[in-house]
Structure formats: C-alpha cells, structure tokens
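This document starts with one chain, in the form predicted alone, laid out as structure tokens.
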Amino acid sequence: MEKLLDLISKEVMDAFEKAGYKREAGRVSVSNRPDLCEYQCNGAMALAKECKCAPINIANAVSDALKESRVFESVEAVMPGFINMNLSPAFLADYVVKMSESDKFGIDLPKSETIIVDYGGPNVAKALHVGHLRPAIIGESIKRILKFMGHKVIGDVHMGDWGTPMGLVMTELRERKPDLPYFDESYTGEYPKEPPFTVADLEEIYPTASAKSKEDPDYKARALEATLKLQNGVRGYRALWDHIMNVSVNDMKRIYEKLNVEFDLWNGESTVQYLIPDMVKEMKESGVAYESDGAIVIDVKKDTDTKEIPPCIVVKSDGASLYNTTDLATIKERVIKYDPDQMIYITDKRQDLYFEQVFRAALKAGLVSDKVTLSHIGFGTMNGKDGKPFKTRDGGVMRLEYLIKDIQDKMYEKIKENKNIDDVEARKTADIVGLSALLYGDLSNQAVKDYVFDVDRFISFEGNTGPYILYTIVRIKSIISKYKEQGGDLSTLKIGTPVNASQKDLMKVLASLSQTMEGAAAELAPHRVCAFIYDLANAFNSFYHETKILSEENEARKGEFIALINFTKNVLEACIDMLGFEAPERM
C-alpha cells in the first residue's frame, strides 16, 4: 500500500496539473495548525513568482480542481496562498480497512536485506552493569524494527573475550591458587571439568586484578604475559579459558533473557584469530599496511577530513592484537559467512573516532567492498537525577541484573496497591511491566542523546511511559473481552466510517504506521516508534473516553467501533514487540 501522505501528494498534484500549474508543487504536509485544518500545500507560494501570479489565485484555482475529490471532505484556499484540507472519513475508513486486511498492516517492505547487528559487547568474566544495557536493548529493538521489515538480520553479541581482562583474571587466579595445573606448563594430563571459580568468584577476581595492576607495574606484565600466553595457544591457559567462557557466557545468557534479549551469534574476539595471521601478512604484501615504531599500522586519514584522523594500528609493537585487528577479522569473516549488505555498531557514541578509523582500514585494505553498508550508532549516557552517569548510592555502579529487579519489585509495589490481585499474579506482571516501564524509558529517547534515568517517572501509568502504553492495550483487552461475553463475534466485524472526530483521528494516526515504520527502519530509530505508539495510545484513549463503546446501541456501529480498537489494539502489540515486550492480560 501506499503511504497515506503520499497518496494525499499525489491527488493534490494531479489537481495542481489539471489547473495548468507543475504537478511537482503540490507536496502535502501534515498541517502544523490541527485548529484549521489536517492537511496543508504550500506550493502556490513557491510558483507565484515564477507564474506571475498571485498565489491565492494559484490556491483557488487547485482547491476548484479538487471539489469533486473523494479524498478529501473539505478544501479551502486562504491568504496568501493556503491550500488547507481535511479528510474525507469514508476515505480514511476505506484506507485504515485496507491496512487492516493486509499484511504487515500494508506497509510496502524494502527489497531484503541481509544486515548483521553487532551490539551487547560485553568483557567476559565480568558482571553486566547498568552500562550494557543500552548497546543490548537498542541494538534488540532495531534488530526486531529491521526484521519486521523483512530483512535478513543477525544479532551477535561479540564479546571481549581475547584480551587483557583474560590475562587480569588469569594473573589473579595464580596468585589466589597457584598449584592449579593450568599454571604448570609441564602438565600433560586432562585438566579439571569443573571450574576452579565460580560466577560470584569471577565477578570479585576481575575489579581486584584490574584495581592491582593499575598499582603493581609488575603484576600489570604479568597479566600482559598471561594474555599473550593465551593468545600464542598455551594449552593450560586455554583450558582454563574455555572455564572463564562457560560460566560468563551461561551467566550473560541468563540476564540478557530477564531483557528478552536474544542474539544468534555468541561470538568474540577469539573467533577470528585464525584470520589474523594472514589478514596482517595480506595486508602489509599489499602495502596498506605498513611498520611504525614497531607496530604495524594502516593510514586512514583523507585529504577532506577537517579533523585529525590518526593510523589504525593492527598489531602492537608487542606483537599483540588490539580490538582493531579483532574487529578487521571480524568483518573479512562476516564477508565471507554472510555476505551482509549491511552491518551495523551500537556501542558508546564516544567511540565515534575508533568506528571511523576501523571502517575505512576495511575499505583500505579490501575486506570488504563499497557496496556493504558500514555504520555506528553511537548512544548517549544514562545518568542519574543529579545529571551525572548512573551510580548506586555509594557511588559505585550498579549491576544490569539489580537494575532489572529494583525496577520490577518497585512496580510489583505498585502493582499491589489493587487489593484484587494475588501474589503470584502481580509478581507476574510486576515483571512485565517493570520490564516495559525500563525499556521503554531508554528507547523513547533519542538514542544519541544523554538522558536522566528516572525509576519514579518511567513506572508510572500516566505520561509517556511504557506502563502507560500497556494499560491502554489491557483496557482494550478487557472491552474486546466484555464484547465476547456479550455474544460478539470478532471474526465477522469490519472498521467503519468515523462518527466523531476523536474516532477520525484514531484513524489518522493508525493511517501513519507505514510512514512511522519507514523512517524507524531507513533511520534505526526505535524512539520514532516509540512517539507513535505513545500518539496512538493518547489517540485511543481520547476515543474511548468520548465514545460510548459497549453501551452503544446500534450493534452494527458498536461492531465497527470494536473492530477499529481491536486493530488498534494488534498495532500497539506489534509494535511493542519491537520495543521487546509484551503486555499482561490485566494490570
């Protein structure tokens, strides 16, 4: 299906045509002015100088071209130039019935694309904090936003699991228990199955090491050691490894499931160091790469760039990798096991630099061609009420998994304030909606963008929050319910023509999904999602306070009402789908 403003466009410059004007002025807008009018062209203001022509003379002309128009219930040409115009409501009837007997809701879907999200990044053998949280839920949302519109998308979680937080741990844990075979590297027997650490053990050993090596110069070389050792394939330290990686990555799996985030690639650094060897070989015999002061290194910089570009560094003057050289591996392998059209970074935007410098040594250096789509979002901070990056009360920073709960037993709280809801029950959707209440308080922001994180404001059920969003898809459930009880039958209803102008408008922003969804997928803005869903629920709720629903008398209006908010109500679910949650059955 087209888009609705499109189609508005388009009548609006035949009509422009039929008047002897060019067609290419009759652009529509949405009106900026609701009290006069919904729609507006400005375009007889641009061609009366061209024309010689008073431009209201221009607007009278196109508003006598569209009288008999079925789009549109009234037009009207004002000084100086005007074009406004409302809409018919049989049209707009006749084209949200459309959306809802098609699929995806008519929305025209992009030819397919494969794209690989890269977000999450998180250092194995470390507690998730609160600052994985934004890579992990935007990166989810826009995987869900692109899939929705029928790309090929593969998320990966690309751990740091190769470098010197590896070695840290290993430092530490020779130091707390050095007869551990791992560290004898005489040893030729099977090494232990079970690990010598648990995940409350590595979780302490990781800040202690890295706290000692910024004191102890020596103990920060033997960690560098111990990560060279275990780069270099030494067997002990690679034993001990894959224990580091099985109760992280278990662990990880296990929080990132309470965001409902989902990767399907649990890859790393250390998957692509078998590419290294003969990425760098490759690239320094075709001179892209080159020695510097014993590192090696590729020149970026181009001679537009109004900013100081320094050289990606591939391998370290130690001859040790860098997340540079794992991220180059990174893209020759998905080039060659996918063949993405697109991929796509969310990490911190002040890593902007780091993606700019990667992306053209790949281009450099040939891993991957022009045609492959290389982009970072870089997203903001989120801080505390005082404006400064979230911390706990005594200033440290909070684990993602006490985040989670605090959020949701806070809601749970709440939720309890309704004497009619058993435990289980409000547990049950405490986490629900605490879960909407944290997700969409991130995603409604503009993901570049530092924003306050607000627990009191995110929970509530009033304003633009995700309570907000599913009470609203609740109150449609338990109408639609009630209607059932009554006998209805959904299957047999079908929307129809407004009555009211709050059930025309319901309409009108339902008509603007595809537009919504267009700009969300091309712009990988989950926020612009947001805004829609909060338009429509504001929409919904305007409707339903000024309308008689149920208590209507006329049970074939009383159907289209019921069809139209059921529509509504599978709109707000797909689209909060894409946030990556889900509404209860009754809050």
Second form
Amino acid sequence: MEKLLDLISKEVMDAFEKAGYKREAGRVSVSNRPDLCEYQCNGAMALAKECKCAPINIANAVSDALKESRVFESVEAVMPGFINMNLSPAFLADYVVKMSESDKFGIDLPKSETIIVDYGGPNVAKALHVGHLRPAIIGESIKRILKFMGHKVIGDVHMGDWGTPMGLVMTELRERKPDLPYFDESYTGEYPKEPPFTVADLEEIYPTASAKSKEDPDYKARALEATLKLQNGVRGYRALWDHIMNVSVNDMKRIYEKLNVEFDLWNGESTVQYLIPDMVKEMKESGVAYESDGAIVIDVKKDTDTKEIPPCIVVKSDGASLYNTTDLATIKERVIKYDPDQMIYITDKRQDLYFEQVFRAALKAGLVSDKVTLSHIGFGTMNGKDGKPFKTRDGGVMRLEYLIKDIQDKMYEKIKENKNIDDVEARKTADIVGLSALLYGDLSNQAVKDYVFDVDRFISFEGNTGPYILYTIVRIKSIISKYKEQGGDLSTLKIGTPVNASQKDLMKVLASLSQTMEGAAAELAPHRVCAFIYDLANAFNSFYHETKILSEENEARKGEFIALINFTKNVLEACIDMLGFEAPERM
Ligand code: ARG
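May I ask for the structure of the form predicted together with arginine (ARG) now, the form predicted alone having been displayed?
Zooming out: every chain and molecule, the one shown earlier first.
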C-alpha cells in the first residue's frame, strides 16, 4: 500500500497541476500546528517567487481544486499562502481497514536481501557483563526489524575466541593441574569428555591469569607460547580449547536466552583461521598489501578524507594475525558461503575508524564487491546516574546476568506491592515486564547516543517505558476478553469511520506505520519503532479515556471500536516483537 502521506501529497500535487501550477509544489507534511489543522502544504509560498504572484492566490486556486476531493474533510487557504487540510474520516477509515486486511499491515516490502548481522561479539572465557547488553539487544532488534521487512537475515555472534585470553586460561590451568593429559605432548590417547573446569572456575581463572601476566613477564611469555601452540594446532591445546568453548558457549546461550537474543551462527575469530594464509598470500601477490616496518599493511586512505585514516594492518611485524585479519577473512568467508547483499556490524562506536579501515581494505583487496553494503552501527555508552559508565555499587563491572535479575526482582516487588497476586504468576509476569523495561529503556534511545541507565524510570508504568507499552496491550486484551465473555465475536467485526477526535487520532497514528517501518529499516533504528509505539499507546489511551467502549449502546459502533483496538493490539504486538519482548496476559 502506498504510504498515507504520499497519497495525500499526490492528491494535492494533482490539484496544483489542475490549477495550472507545477506539481512538485504540492508536497504535504504533517502540520506543525495541530491546533489549526492535521496536514499542511507550504508550496504556494515557494512558487510565488517564481511566478511573481501572491501566494494566497495560488493557495486559493489549489483549495478550490480540492473542493471535491474525497481525501479531505476540509481545505483552507490562509494568509500569507498556507494550505491547511484535515483528512476525511471515511478516507482514513478506508485506509486503516485496508491495512488491517493486508499481509504485514499493508507495508510495501523492499526487494528481499540476504543480510548478515554481526552482533553480540563476546570474548570467550569471561562472564558476560553489562558491556555486552547493548550489542546483543540492538543487534537482535535490527535483525528482527529486517526480518519483518521480508529479508533473509543471518545473525552471527562473532565471538572473540582465538587470542591471548585463551593462552592465559590454558597457562593458569597448567599451573594448577600440570598433570592433565592436555599438557603432555607425548600423550596419544583420547582426551577426557568432561571439561577439567566449570564455568565458575573459568570465570575466576581468566582474571587471575590476566593479573599474573601483568606482573610476571615469565608467566606472560608462557601464555603467549600456549596461544601459539593452540594456533599451530597442537593436539592437547586444541582439545582444551574445545572444552573452554563448550563451557563458555553454553553459559552464553543461557544468558542470551534471558534477553530473548538468539543467533543463527556461533562463529568467531577462530572460524576463519583456515582462510588467513592464502588470503594474505594473495593480497601480497596482487600488490594490494605491502610490507611496512616488518608488518603487512593495506593503504586505505582516500583523497576525499577529512581525517587521517591509517593503513589497515593485516599481519603484525612478529608474523601474528590480529583482529583485522580475522575480520577480513570473515568477510571473505561470508561472501563465499552466503553471498550476502549486506553485512551489518554492531559494536561500540569507538570501533568506527577500525571498521572503516576494514571495509575499505576488504573492498580494495577484492574480498567483497562494491555491490555489497558494509555498515557499522556504533553505539554509545550506558552510563550510571552519575553520568559515568555504569558500574556496580562497589565500582566493579556488573555481570549481565545480575543486571537482568536485578531489574526483574525490582519489577516483582512492584507487582506484589500493587496486587494480591499469586507468587508464581507474579514472578513470571515480572520476568516478562522486567525484560521489557530493560530492552525498551535501551532501545528507545538512538543507538549512537550515550544514555543513563535508570532502573526506577525504566520500570515505571507511566511515561515512555516498556511497562507502559505492555500495560496498554494488557488493557486492550482485557477489554477484548470482556467483549468475548459478553458473547461478542471478533471475526465479523470491521473498523468503521471514526466518530470522535481521539478515535481519528488513533487511526492516524496507525496509518503512519509504514512510514515508521520504512525509516526504521533504512536507518537500522529500533528507536523509531519505540517512538511509534509510544505515540500509538498514547493515542489508544486517550481514545480509551474519552470513549465508552464496552458500554457503547449501539452494537454496530461497539463492534467498530473493538475492531479498531484489536488492530491496535496486533500492531503493538508486532512492534514489541521487533524490539525483542512480548506482553503478558495480565499484569
Ligand atoms: N569481540 C569484539 C570486541 O570485544 C567484538 C566483535 C565484533 N565483531 C566483529 N566482527 N569484529 O570488541
């Protein structure tokens, strides 16, 4: 379906043409004076200069040409030459009915693409912490938005699973249990199926090892050696690495699940190591990469750059590959395996320059064609109320699991406070609503901006929050179930022409859905979906407060109200699903 604003603009453009003016002037926008009108066109003012006539004359002629239009209820030319318009309620109702009867609410879907979203990006062997919240939930929402728009989307967690942290863990393990067969290079038997540590061990081992290596150069050297052994495929080290991966990945899955975050691929830096030697060789042979101070680099600066873009280092001077190398090889692998139209990376915005270098190097080396869009969504920092990066009360880094639990516990207290509700149900509801508070609190901010993590605000049932949105959905559900209890049948209902201003407003917000979705998908911007559902929830609540719905005596009209709020609920539910949460039955 065509977007509502486009339909309206077309109507006004036709009128400009009919009145003898050029159509381009007829572009309409939503009124910035909603007290005066719903839509406005300022084209007459711009035209007046060109055709040297009074803008009000043009506006009058256009208004006359719109007299018979079925799109508008009223059209008025006002000094010095504005055209103010109000939409015809019947036209609006028609539009919303069509939306409600169409697949995907009548949104025109773009050509379907294959899109890889690279998000999450945790480093293995460390517990997930608050820093892992944003990449996970922003990426998940972008993935869901693109899926909704009909794309084939592949989410890759892309773990950091190949560097020194691995060598550190192995070294510390060796200190503690030197007799394990993994460290015996003459051992040829099978290695144990059971890992020689638990997640809890692992989480303690890594920081210990990391601290030791900072103090003890000898320890550090052993850790580097262990890393090298792993990378060279020494059997025992590979077996140990498999254990580390299994234990960490299972734990990560458990926590991501609490956030409703799910990946299609559990790949990481290790996945593409097999591609690196040939890739580097080809880069050198083609001359794209060259030696500089012992390292292998690709120049990526352009004449048009306004800031310094340093070369992309492909191999370090000691011969080791690095973050860049695996990212380049990953691009190569993705092109071979999935032939994607787009690759989208979600990380902290401090990696902006890094990705710019990698993207340019990949293109220059021919790993990817210029038909493939590579983009980096860099997000800002989650701050505490003091405006500094979020910390625990004692200044530490909070584990992601505790952050989630904390907000769900607070939600539970709140739910228990208000109602006499069974404990098990209160817990279940608190988990769902608490998650909405966390996700919405984050996603409602433009990703690139820093924001303040304010639990008390996030869990509020009022204002621009997840719980407010859910409360609205639950309210609609409850009206609908009462309607059904009274013998109402939803399947025969149809949305009707609005009978009051708040009903019309609600329909106007609904009609702007395709505009919102188009923008959200193009800009990869979940916050636009949040802004839309906040408007929609507000519009519904105004309608609800100003209109007797269930007690409406005219049965036909009551049915039209129910059809409208049911459609509102469907749209809200589809939108929160794109943000990664759902609504409970009651709250
Ligand atoms: N592990 C990286 C980090 O902790 C993030 C990975 C992002 N994805 C990528 N393909 N580089 O910063």
